[in-house]
Structure formats: structure tokens, C-alpha cells
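In C-alpha cells, the next block holds one chain alone, the form predicted on its own.
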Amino acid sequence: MNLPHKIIIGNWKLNDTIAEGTVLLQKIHQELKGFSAATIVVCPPATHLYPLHRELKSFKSDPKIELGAQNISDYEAGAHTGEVSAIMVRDLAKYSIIGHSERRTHYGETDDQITRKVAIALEHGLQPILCVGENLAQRHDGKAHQVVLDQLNTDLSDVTADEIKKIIIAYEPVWAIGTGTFAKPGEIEDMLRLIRNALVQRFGRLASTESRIVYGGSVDGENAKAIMQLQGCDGVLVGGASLKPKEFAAIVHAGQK
């Protein structure tokens, strides 16, 4: 079910300084003046997420931009040298990317871990956008599907019919990320299809078509439209481009209906 407005999420990564990182916030706010017909929002670095949120409060005019954290830790506290919880975060942003194939491929982030931090963003009121995906291997293998509805059924395993509506889904196939490539119209269409209908078996279909399910892999300016357009495809995860403001706020515009 395609929802009123799309939500358009840009994951800055490892990228920028705080001074950086605020005026690019600065310029996308500028190219997207008045604009108000999709949710956008923005994932820095934890370090930005103060300074940008003090940067947010003093624009006087629309869009409303909302934060969003690129990962919190599967812990609220403790002894965890260089994590971030989501207790810390919670006051400045809205959102929390969580398992991000990059998390779950260079840091060996497991769907046991990203259970519990599904489990802890929700306890403190963030909303996650949980990712899911196959790698290319198993793509060719023809285990695309199984291999994302075993992430599903694990990494929701503790959500409830209230909150999965409060839970954004990012189908981000592993090969499409950062290579410039992005799956083919059917290919997005099967796989957003798979994960509604995957939502609506365990939640039931009332509480799952609240849920928002978006695509993320080597989105630009140029295909953007033609995603948001697929049936069933609620907004768009993007990333290199989200660090241009010019490119960024063409798929934020290529979002309206």
C-alpha cells in the first residue's frame, strides 16, 4: 500500500565535518524552500546529530527536516567502549538506521543483535528503518527471498501488531550498494511485494500497511522517479547522492505525487 507522502532518508555515512555537514544541511534546506509534499530525513554521523538538530530549530520555514541516527548500539549502557545508545541519541533524532548491510558485512552485525536493537530504538521512542537484503551470491543461487524473510521473521521477532507501524523497512539489495547499479523495476517490485505480504502474515494487515517499506541501492536523481513509482514503494534510502544537495532534493521532488 502506497502511502500519502513518501518518506525520502538520506544516510550521509562516513563523510563531512560538523562545519561540512552543517552547511550541506544549510543548502538542502535552501533547494527544498517551501517544499513540504514528502517526509525527509537526514542520517548523519553521531558526532553531527547536536549541532544539526540546533542548525534545524533555527529554520523558519518549510521542509521540516527530521534526523536520523546511521546505528545505536544493541546495548542501552554499560561497559562498551565506542558505542552509541539509543538513550543518547533519543533527544536529538527521530529515526535509527539498523542493520545496514554495511553493519552486517564489515562489522559482523548479526539478526540476533539487530533484534535487540530493533527492541531497544522503539523502548525509547526512536523509529527504526530496519534494513534487509541478499547479497549477489545468493541472489544467483535463487535464495533472495528466503534470505529476507529469515532476516524478517528474526529481526521482528520481538515486535508487536502496535509497533511494526512505527517500523520503516528498507529493502537494500547488497550488490546495489554504492556500485552505481540498481535492481531491475520487477526485481523491486517482488522483493517490496515479498516483505508487505511477509508483514501482513505476522501483523496482520491492518497494522502492516501502516508499516512504510522503501528501496535503497545507488538511488539518484535519475531513477528515483521511476522507483517511486513501483507498486508498493513508499519513499527511497539513499545514499551518496544525499550528500548533494542539488541531486538530493531531486528525489525529494521526484517523490511527490
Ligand code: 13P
Given for the second form:
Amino acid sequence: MNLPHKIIIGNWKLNDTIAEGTVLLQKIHQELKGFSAATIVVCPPATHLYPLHRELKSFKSDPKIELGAQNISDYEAGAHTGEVSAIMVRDLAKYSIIGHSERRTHYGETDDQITRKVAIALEHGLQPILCVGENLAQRHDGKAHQVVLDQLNTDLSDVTADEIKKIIIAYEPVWAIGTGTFAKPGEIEDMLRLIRNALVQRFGRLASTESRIVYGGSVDGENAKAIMQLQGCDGVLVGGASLKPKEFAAIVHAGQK
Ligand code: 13P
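Switching from the form predicted on its own: structure of the form predicted together with ligand 13P?
First the chain shown before, then all remaining chains and molecules of the complex.
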């Protein structure tokens, strides 16, 4: 089932000062003035959440733009230097990306940590944007399905049928991130179907049809429409193109039915 409104999520990654991020947000809002036919989320660096939260409150017209964190700690509080917890983020953001492949690969984040992050996010009212996806070697070895199923199996192990509705699953093949090579339509549809079936099997049809499944990896203003028209695609998770206001706005428009 495709949900009525697409969700377009911008992941700003490690880019922009607070001043630059504020201007970026203003420009995105300006480009999309009056638009209300999509759920729009931006995920800036953690330092930007508070000023951008305030900035959003000053916007008086559509579009409604929501905030997400890029990561949260797998601990709630305590002696964990450098971490930011779900409790700290929840007053500023509605969502948190969890288990992005850059965190899995560059920071050695494990599925066990990701399981804890998902549970902590849900406990404190944050909606997880859970990223899964295979790397190139795994795809070439014919292991893509198994990798994604294993990630889902572990990362969602503490999630209930009621909670799954709040989770957005982002299929992001590692080889498509930041490379300009987006996955082929058939590959995307195949994975979205696999993920949906896994949710249905585990959580039941009703709960599973309400959670959103999105694609991420080299989404831009040109390919966004075709990607979002694919069967089972509820939206996109955008990296590089989310830093360009006109292009991000074009992607948001591309999601309109
Ligand atoms: P790109 O859109 O730059 O490929 O990044 C995708 C991504 O990692 C979003 O989380």
C-alpha cells in the first residue's frame, strides 16, 4: 500500500554552520511556500536543532517542516562523553535517523546498539528513521536480501506491533549513497517489497501497512519522481541534494500525487 502523502527527508550530514543552516531552512521554506502535500523533514547536525526549532516556530505559513536528529545515543544518560540522548532531542525534533550506513561503517555501530537506539527513541517519543541496506560486495555475492533481513530482524527485535507504525524504514544501499549511482527501479521495488513482507510477517498486516518505507541513495531533482512512483515507495531520504534549496524543493514537489 502507498500512503497518501510522501515523506521527504533531508539528511544534512556534517555540513553547514548554524548561520548557514538557518539560511538553508529559510530558503527551503521560501521555495515551497504554501505547499502542504508532503511530509517534509530535515535532519541537521545536533547543534542546529535548537536554533532551527526556534526558526521554524517563526514561520507563519505552509509548508510545515519537521526536524529529525541524525543520531542518538544508545544510552539515556550518564558517563558517555560526546553523546546526545533521545531525552535531549525529543523537545526539539520528532524523528531520529538511526543506523545510517555511515555510522555503521565509519563508527563501527552494531545492530545491537541500533536495537537499543530504536527502543530508546520509541520510549521517549521520537520516531526512528531506521536505515538498512547492503554494500556492493554483499550485492555482488547475492547476499543483499539476507543482509537487509538480518538487519531488520535484529534492529526491530524489541519493537511491538503498535510501535512499528511509528517507524520509518529507509532502504539505502551503501553503494548508492553519494555516488550518483542510484539503484535501478526493479532493485528498489524488489527491496521495498522484501521489507514490507518482512514487516507483515512479523507484525501483522495492519500494523505493517501503516509504517513507511522510503528509498535513499543519490536521489536528486531528476530521478525523484520516478523513484517515488515505484510500487511501495512512501518517500525518499536525501543527502547531498537536500543542501540545495531549489533541488530539495523539486524533490518535495516530485512526491506530490
Ligand atoms: P546521497 O543522497 O548524497 O546519496 O545520500 C543519501 C543518504 O545517505 C541519506 O541518508
